[in-house]
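Take a look at this single chain, the form predicted alone, given in structure tokens.
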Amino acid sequence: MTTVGSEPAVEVEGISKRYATTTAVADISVTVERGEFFTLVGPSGCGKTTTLRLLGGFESPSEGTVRLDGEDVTGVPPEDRDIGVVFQSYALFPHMTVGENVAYGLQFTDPPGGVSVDERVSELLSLVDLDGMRERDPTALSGGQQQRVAIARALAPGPKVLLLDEPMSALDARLRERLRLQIQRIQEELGVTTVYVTHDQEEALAISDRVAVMHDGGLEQVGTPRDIYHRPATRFVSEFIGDNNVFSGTVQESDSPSGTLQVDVGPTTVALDTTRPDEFSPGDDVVFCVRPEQLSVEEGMNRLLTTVTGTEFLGWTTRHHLDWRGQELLLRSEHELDGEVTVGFDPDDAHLVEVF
């Protein structure tokens, strides 16, 4: 990843967006550091392109402030924001060359390094891996290489901030992946500061320094891609970010020596560990959970009985699907599963996200 800045580039203060009665973003404030590749994941309608359009001045705030490089912009027109835009339709202009493309937003400033527009454009085309192709038609070119020319196109003028809103959204599987690993490479190399979103939760874990889940219109949690997958802090991203599987529980006894609490789920009592076991106490609800990689066949400490309803064969693994008392769980294993199966976990296997 690239090698992040101590001073912000992006910040945004308590800032809400309301259309009459919807409120689309709620009192979000979130800071994002210089050369820093953060983005916004979440479900559709969850607030995260309108939050992209509030730092890129498309939209206004109600309330809130939205400084770039410590200067308030909040009322400032996007065209004087020093940022670049990626959006998910790809927005060329059909009767422009490729060259042509890249170099319209190089109109209204000069090339960054005191290089020409026509040293710009080749620079930048072999940055996207379209050298050749400067003279092309861009209808003539497949969905992904139109969307490299429109990162091109974005970067030319050297931003501060580069914007993606879902650039790969219409793009096949394979070739999003692919297109994912030039996005990153390209930001490395030029270590620009980017914002992206994206409904994927993967294309997030995937390629972001850090990474702010959202719901309803607020942040859910912001943080590393390692943190948010095995310490979501809330049900919502728990369930949201991979495959997951929840309990809810009564703590029964916390043991504060040995940081453990022994929870009643249904007929079951589990333990897990807690770095606060004394912020526990007897008759609390809990909720928990553990990642389909961390169940064991006939392994680890705290067993449930199941009972094998369906097999997924994804090639490095397999998914299978438990049931345990009504409840669905899952399990990746290399093993082939039937019938009745015994599953377990440790206790430090399982990560605490609610408690009532």
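Residue numbers count along the first chain shown, from 1. This structure is a prediction, so every number in the text was calculated from the model and none was measured. For clarity, a rigid core is taken as the largest C-alpha set superposing within 1.5 Å between two forms. First, how it differs from the form predicted together with the partner chain.
- In the core-superposed comparison between the two forms, the C-alpha atom of D348 has shifted by less than 2 angstroms.
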Second form
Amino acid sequence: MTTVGSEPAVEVEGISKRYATTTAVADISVTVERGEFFTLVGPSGCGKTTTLRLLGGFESPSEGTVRLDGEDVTGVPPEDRDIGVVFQSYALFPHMTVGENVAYGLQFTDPPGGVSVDERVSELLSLVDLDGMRERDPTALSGGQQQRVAIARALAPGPKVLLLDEPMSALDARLRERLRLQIQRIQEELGVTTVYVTHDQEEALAISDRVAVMHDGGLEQVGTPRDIYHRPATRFVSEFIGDNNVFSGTVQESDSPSGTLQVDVGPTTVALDTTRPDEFSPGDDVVFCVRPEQLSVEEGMNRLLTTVTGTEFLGWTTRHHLDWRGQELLLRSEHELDGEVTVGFDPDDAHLVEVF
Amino acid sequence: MDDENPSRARSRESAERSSRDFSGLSSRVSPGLSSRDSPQGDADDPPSRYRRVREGVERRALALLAFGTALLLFLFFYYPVATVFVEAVVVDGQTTLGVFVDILRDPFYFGDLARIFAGESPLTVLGDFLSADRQLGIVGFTAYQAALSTVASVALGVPAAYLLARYEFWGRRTLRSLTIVPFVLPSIMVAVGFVATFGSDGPLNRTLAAAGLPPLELLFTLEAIVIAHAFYNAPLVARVTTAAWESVDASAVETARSLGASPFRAFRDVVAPQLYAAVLMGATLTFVFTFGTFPIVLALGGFEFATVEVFVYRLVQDLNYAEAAALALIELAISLSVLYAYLRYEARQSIHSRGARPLPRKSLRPPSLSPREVVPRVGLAVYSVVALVVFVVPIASMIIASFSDTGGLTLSNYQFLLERQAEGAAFQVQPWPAVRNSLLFGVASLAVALPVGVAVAVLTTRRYRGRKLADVVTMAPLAVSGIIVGLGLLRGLVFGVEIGGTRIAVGGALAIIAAHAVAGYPFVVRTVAPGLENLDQQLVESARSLGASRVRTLLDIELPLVWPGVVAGAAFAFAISIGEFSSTVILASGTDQFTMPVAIERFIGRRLGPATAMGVVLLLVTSASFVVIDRLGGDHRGL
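How about the form predicted together with the partner chain, since we already have the form predicted alone?
Every chain and every other molecule in the complex is listed next, the one we just looked at coming first.
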């Protein structure tokens, strides 16, 4: 039921947020389409929460504009923005019942769809599978239930945009996985534009239509989860999203017709495939990465001689830590490995990240 | 860098996803979810206009509240205090520091120290000062009695902290709560208790007489003043020290012991360093409070002993306002310097170990008969007898005295309170109006102090530039004595100000209410602000994101959640008003605006019976406030 409109739901244009001594967000521009599930992911302190707070109007940007549904809301207080927010702590009003919490926002706006406040509250509670919990004291609920009340409360007035600020971080791993499916399901059902903030890259990949990776207050890459995982645009993204082996080297030879580069990585030369061989010339420094699942033992065109330094049995796979000329490599393999091991990868398993 | 990355893939992905089966979860929810706009509500509809007006008011309400509070503070605190200051430096239209210099050089005020200000060599003055017949002067005596009172308060307070922090016994929690009582007990009532105890007919001398011993004349002696001050301030010392002791982490002590320290060494090296700061804080506050002492010395000092504050009061009564103002400012300067020095020290100390696991409490019954177990408990037993005499006997004597006269048990003292004296001149103190006025002023000043205190709490817990300054400006009334505020209100507003040829004067009753409100609202701030500070900011932000204005959020979310603090603050403010003496006695002189504390002071020398009866009424009112504060007060570490 995603509604398609002419204007993007959220447009952020060149926003920065500077504090006395630090810059939390530096010149970010991004557009979120209507009905999209959009995630901001990055390590703590990267500016993702500040960006969300700028969208919500809890902070005002030092520079730049925020538009919701085409309307410039920069400087508009949160209560006039038509947003719904779910915070990390859920922030349920402890002196109100579950029902009163969900109904709170309906004092300031009429329930959408022409229904009564009462009906709207029932609708939302049933949406989050909390029928019959209306009279409960929210502080007596479990973490997962509290989170669902917070979502119902945020959605009740029919906001244009739903903002979720690390709503999973207070929950244990197993519950997190179950609830993220539920959030995805609710978002899908209502088609509400959602901006989600998390530090958990796995969660970001699992839940989103598109992901923006943030680092040091800036955007590193915006794209679909598959894009981000398979074609990281920067060294930071390649290291932050998933396990990865990142190499630096110097181009020796660029063969345009075949799209193959010969790259010198120290003791040996490796062959890499690229779709844009014309951009490289001999002598360029490059960064490329190979996912641990794409490294294999005694196979592949490019071979590296490594020493095993550690093995972690993870159940569904086994992760080996290898030492290659002082650099740590990761390899997934069910083989028992010990001592010196030659690992390899094919030219099309490597992804070129950056050129200098 | 890559934010322009077009996501065609996105539409493909979401198409993929919509085609997935979501276990029959079709549109259970009404359509139109993504729009909050309702069809009705044209701009000219009356309800919509009403809503807009209301929203406009709500939007500005916080600013209005801030403005009103600032205006009130200016009118009833800063302007009056500034009046006092001007009074001290402007004589006959000339700006001069002459009044200050005269006071500093007057041996009557500064004793031998005055000769230094007059230009004598500090060495010869020091020589005389160390000799037996030194002269202290009024300021010197004030500092001397404050120092003695501080020593007595620490001596009486620290053992109480030891008892409360390290032993478990029946009633420990109640006893700990009772240490808040001095904040609400009117000092003039405490004075009545001491007069009732130590008077020639009091329980002390009757006990001595029964034992065949000569009577002890404690009334109107320095000892009486010091003991009364200890009654007042030892609980404060005990309170802060107990809190520090309870925050000592048991594992730190256990670590020291495991490293080879004896119990004594572990105490000296680990526990004691964490107590010094607390004891010093208690001592500093005690010194400052007792340096500015007024009702206790006025009632217990007789003619012989007068502190600076008492003398300021006498100067006001003699209409010598310039000298009174200058003296009051010198007193304020001394108090503030001591406080400032302490705060500087405190800023450098930063032991804030919130002990994860406090030291275990011991039983009062010794587990064995070894000296190590028995000696401290015997010490505590001796201490509790002393504490009983200092803390319980005065209150008990007051209650007993209120029910007795020369002929035995009687209610006549209470009947007297309800009488409107038929005979007697107009200037005589009338008991019933005093009771009535006290309650009236209490309610009226509460009505001012509560909103002002809440507003200040809201405005000082938000983060913005200049918040520290706002904090200092709004908490200043805690540091300025009631005499100065009273004097300022008297000279500024009661006598009237000329504005554009019109004389504007405020009635005495209104000035008293203002003075009480100024004295009381910092306590509202102190009880409300910690709650607001600890409130999850995301609660506020959630309410705002749901459409509530800032003020609606305050009314719907914040105040309901800190309600206990608001009620406790109200109880504080009411109790402070009921017991306030210093500014009231200045503003009420010569009028029929006496309150109970002022009436008690008038009665105390002549008719002890009615004074004790009034003291008991004050005790009841303030005890009720204490119960409210204790039940609801939550966190008032700051007091």
